[in-house]
Each structure stands twice: as structure tokens, then as C-alpha cells.
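Single chain ahead, written as C-alpha cells, the form predicted alone.
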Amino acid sequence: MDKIITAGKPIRCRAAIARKAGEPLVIEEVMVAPPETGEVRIKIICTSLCYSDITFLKLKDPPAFFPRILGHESVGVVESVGDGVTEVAEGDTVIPIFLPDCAQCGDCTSKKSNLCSTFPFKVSPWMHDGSSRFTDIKGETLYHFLFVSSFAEYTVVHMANVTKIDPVIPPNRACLLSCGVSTGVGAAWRSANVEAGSTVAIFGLGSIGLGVAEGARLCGATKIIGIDVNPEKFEVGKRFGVTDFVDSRSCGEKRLSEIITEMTGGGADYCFECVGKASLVEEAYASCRKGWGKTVVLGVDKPGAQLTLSSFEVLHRGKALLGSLFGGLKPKSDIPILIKRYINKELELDKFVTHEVSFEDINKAIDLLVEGKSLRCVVWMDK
């Protein structure tokens, strides 16, 4: 049978659409336009769920937009390319990533930043040019999500948000590297530059916090303290390198920072806030060792949240506080390194996947994540 030529034409396929805030996704047929200049159209193989997808599904006001195709952790194969695209070709395996990497601007060519200046990261409902490539069968525009929108059999992504990878890595592991796991591992590896023999404190043992633990383990940290409200997380954390656990609900009259300082003999070398609470950022900062302690913020707090730090503490204690978007990783250069570390059996991605379902069961995957029964659930588009 002759191959059906789809390049340059709209593609009709299925997508899981968020129609209203908090309601189950609806699988419908949609139209996916051809890629414009600098873009690629990707056939999604599988996508994994990140809690950010749930957060935006529940939001009622902007930055929430409906109807929308959510999803941003995925892997796929290039179906066609737009004008000017030379980095990839039809048939290449790629990971779409929410953080742009144009590989040409001053930030992308610098070792000091992973924040692209040509295509600044923002929580936008559009492609970079301010338009959509999706419509439903009635012709209604569908909004994008984080420049990826992977809850669809096909999607269009700008090349700045696409990383070509070696297909030797299984797709149900490759998709994990497009957000949460990479963010956690990268925060320990790139943002903090955790040293062998150091002490680490992780506030929040969700999937990102466990990614930090995995990264700290790879970097050779000898004491990795997990802090969480759920004691059951300690048993899970042990598989990722967590050596000690603090139940933040059982501190009595002591502050968390007092307990961490006592456990580490003066404060942890590196602290990571992975929950998204200003109060925990302040507590993590207070838990860092004077002189060289470093606190890395990964959690996303509510809009408008403010930090309150003592000027005296900042000046006299000599500690650092920094934000870490996508773990400080440069997608096009660092993701291939992580893939090599997985192939070499150093980076243990397998333990992050707790469930795998078909596309038809995507709402089941959401329920598992909401109920806290899943770290990462992989959704297969064709199974």
C-alpha cells in the first residue's frame, strides 16, 4: 500500500481536550495544522502526566484557558517539518520540552543560563507566534499548553522546544525527561552542583523531590534527608537514595530548620524546596549551613506569593538562594547526557514509572496522580 502523504496538510486525529475547569478530559477528533516556519509536527508515541497538568485542569481563571489540549511530558517521531528547520527530519525521534532552547542567543550559548532570550518561557495558551495549530471538528480554536500539548496523537511544536534524541532509549522512559524527572535531577546536578560527600535536605518528596534525591545520589551525596508530611514517603524515598526522613508534622515546638541543623551538625550543604510554599522556602534557607549553604527553589507557589527573609541573615550568614527552572538544564545538550546515563544504568528512570495505561484511560491516569497513587503514569497513544 502506498504511503499516505500528510506533510503540508491538516491531520485529523484524536486529542484529550480539557473543556471545563476540573472536569474529565474529553477524547475528540481534532484538526492539527501543518507546521509553520521553524516548527515541526510530531506524532506522539507516549506522554506521561505531571502534576502541572492537573493544576491547570483545575484552574478557573487565567493562566487557565479552555478548551485546551494539556500535556507536556512526551516523546514522539517527527511527521513533517516547516520551512527553515534543519536540526531534525521526518522520522527522527524527539522530545518536546516546555523550556525553549534556541541554541543561538546569548543565554543559550552561555554556560551560565538556560533561560532563552529569543523565546522567553511563559505560561502561554499559544504557539510562540501567538496563534494555535489546533481546532476541533466544528472549527473552534483549541489552546496550547506550555508550547507542547502532548495529550494529542499529533502536535505542532517550535524547534526551539524540540530536542532530538537517540531512539535507543524506550519511549516510556524518554518521556520522563521532558519535565519532572529532569527538573529534579538537574537541580542537584546543574543548579546546585552537589558535591560528593555533601549533605542534602529535600523539602517535599513528590516526583520532583525524588528526582532531586536521584540526582544527589548520582552526585555522591552521603546524607540525603527527605522532609514530608507523609511518613510513607520515606520507604519510597529509600529507593531514590534518601537516607534520613523528617515528618514535618511531628516536630513539636521545634522549627524544621532546627531539626535539620541538628541532624547535619550546622546545616545542610544544599536544600531544595519542591513543594511551592513561601514558608518552606524560608525554612529551607534557614536549614542551610552558614558560609556556603545553597537553597534551590523548584516548587511553584501561587501567583503573587512573597518571600520574607531577614536582611541580617542574608548579609551575615553568607548563604545563597536561587531559582531553578527545568533544573538548570539546557535541553538540547543536557538531555542527551541524561539518556546516556540511563543507558549506562546510572540514572534509574524505571523506578519513577508506577503505572502505564492506554490513551482511552487518560482520565484514570489523572485520578491515580490526584489520589497520590502514582509517581509517573505513562499514557500510550496506540495501545
Given for the second form:
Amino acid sequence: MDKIITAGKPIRCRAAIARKAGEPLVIEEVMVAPPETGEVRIKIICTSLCYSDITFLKLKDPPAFFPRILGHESVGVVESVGDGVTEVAEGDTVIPIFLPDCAQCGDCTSKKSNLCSTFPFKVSPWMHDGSSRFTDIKGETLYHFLFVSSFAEYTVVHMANVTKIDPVIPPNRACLLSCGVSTGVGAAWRSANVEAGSTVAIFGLGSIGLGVAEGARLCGATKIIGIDVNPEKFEVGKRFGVTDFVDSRSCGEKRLSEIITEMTGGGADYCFECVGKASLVEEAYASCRKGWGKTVVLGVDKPGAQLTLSSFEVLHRGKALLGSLFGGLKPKSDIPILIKRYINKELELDKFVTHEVSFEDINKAIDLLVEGKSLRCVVWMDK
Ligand code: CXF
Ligand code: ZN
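Return the structure block for the form predicted in complex with ligand CXF; the form predicted alone was the one displayed.
Starting with the chain above, the whole complex follows.
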């Protein structure tokens, strides 16, 4: 059969649209415009759910926008490329990643940063040029999400947000590397640079916290303390290398940081805040070792949330506090390394996938995550 030529023309396909805050996604036919200069159109193979999709579905006001195509953890195949695209070609397997990497600016060429200056990361409802490639069947514009919008059979992504990968990794594992798991693993590996023999404290054992545990285990940490409000998380955590557990609701008179300081003989070498709560960042900072302790912030708090740290403590304790988007990973150079480590059976991705559903059941995947029943639910577009 002759191949249907789609390049250069709009594609009509299905997408799961967030029409109203807090309501189930609606699968509808949409039009996906061809890629503009520097962009690619991608046929999504599978996508997984990250908690940020839920956060932006539940929010009523900006930075939430409706109608919108959510989704930002995925893998796909390039269907067509826009002008000037040389890095990938039709048929290549790619991972769209919310954090841009132009590979050329002063930040992208520096080992010290993963924050691109040419295409600064922002929580925007548009492509980088301020426009959309999606319309619904009535011609109404649909908003993008985190430069990815993977809850669709086809999406358009700028090359700064695309990493070409070796298709040897199965798609239902590759998609995990787009956000949550990479963020956790990267935070231990790149942001903190955890050394063998270190002590680590992880505040919040959701997928990101468990990703940190996996990264810390890979780096050779010997004591990995998991802290969570739900004691059942310890059993889950053990499978990810968590060696000790603190139930943050049963600290009695003591502050969490007193308990961690006692357990580590003076404070953990590395603390990771994976919940998104300013008071927990303060507790994590108080839990890390004077002189060399490092606290890494991964959780996303409410807009405007402020930290309160004693200036005296900051001066006298000599600790570091670091923010970490995408775990400090540089998408184009670090994701291929993580894939090699998965293929070499070092990085364990399989244990993060607790459920798999077909696209028609995407709302089930949302419910599983909201109810705390899944770590990662993979949604197959074509099964
Ligand atoms: C997050 C990172 C911080 C802003 C919102 C989205 N990334 C992915 O989940
Ligand atoms: Zn995410």
C-alpha cells in the first residue's frame, strides 16, 4: 500500500482535551498544524501521567488555561520536520522534554547549568513563539502544556524540547524519562552529586522521591532515609533502595529535623524536598549536615510561597540550598546516558510502571494517580 503523505498538511487525529477545571478529559478529534521552523511533528507512541498534569487540570485560574491538551511524559516517532531541522528526521524515535536544551547558548554549553537562555523555561500555554498548533474541530484554539502536550496522537514540539533516543529502550520505559523519574534520579546524580557512602534524606516518597532513592542507590549512598506521612510508603520505598523510614506524623514532641539529625549523627549529607511545601524545605535544610550538607528542592509549591531561613543559621552552618528543575539534567546529553544505564540493567525503570492502559482509558490513569494507587501509569496511544 502507498504511504499517505502527511508532511506539510494539517493532521486530523484524536486528543484528550482538558475542557474544564477538575473535569475528566474529553477525547475529541483535533487538527494538528504542520511544524514551523525549528519544530517537529511527532506521532506519540505512549505517554505517562505526572502529577503536574493533575495540578494543572485541577487549577481554575492561570497558569491553568482551558481548553488545553495536557501531558508531558512521552515518547514518539518524528512524522515530519519544519524548516531548519537537521538534528532529527522522519522516523526517528524522540522524547519530548518540558525543559528546553538548545545545545548552543552559554547555559546549554556549560556543564554548570541546565537552564537554557535561548528558550527560557516558563509555564506557558503556547509554543515558544506565542502561538498554538492545535485547534478543535470547530476551529477553536487549544492551549499547549509545558511545550509538549502529549495527550494527543500527534503533537508539535520545538527542537529545543526534543531529545533523539536509541529505540532499543521500550516505549513504555522511555516515556518515564521525560519528567518525574528523570527529575528524581537526576537530582541525586547531577544536582547533588551524591557520593558513595553518603547519607540521604528524602522528604516525600511519591514518584519523584522514589526516583531520588533510585538515583542515590545508583550513586552508592549507604543510608537512604525516606520520610512520608503514609507509613505504607516504607514497604514501597524498600524496593527503591530506601533503608530507613520516618513517619512524619509520629514525631511526637520532636521536630523532624531533630530525628534526622539523630539518625545520621549530625545531619544527612544530602536532603531532597519532593513535596512542594515551604515548611518542609526549611525542615530539610535544618536536617542536613553543617559544613557540607546540601538540600535540593524539587517539589513545586503554590505560586508566591516564601521560605523563612534564619540568616544567622545560613551564615554559621555553611550549608547549600539548591533548586533543581528536571533534576539538573541536560536533556540532550544526560538522557542518552540514563538510557544506556537502563540497558546495562543499572537504572531500574520497570518498578516505576504500576499500570498500563489504552488511550480511551486515560481518565482511569488520572484517577489512579489522584487516588495514590499508581506510581506511573503508561497510556498507549495505539493499543
Ligand atoms: C514542573 C516543573 C516546575 C513547573 C511545573 C512543571 N515540571 C514537570 O512536572
Ligand atoms: Zn512532570
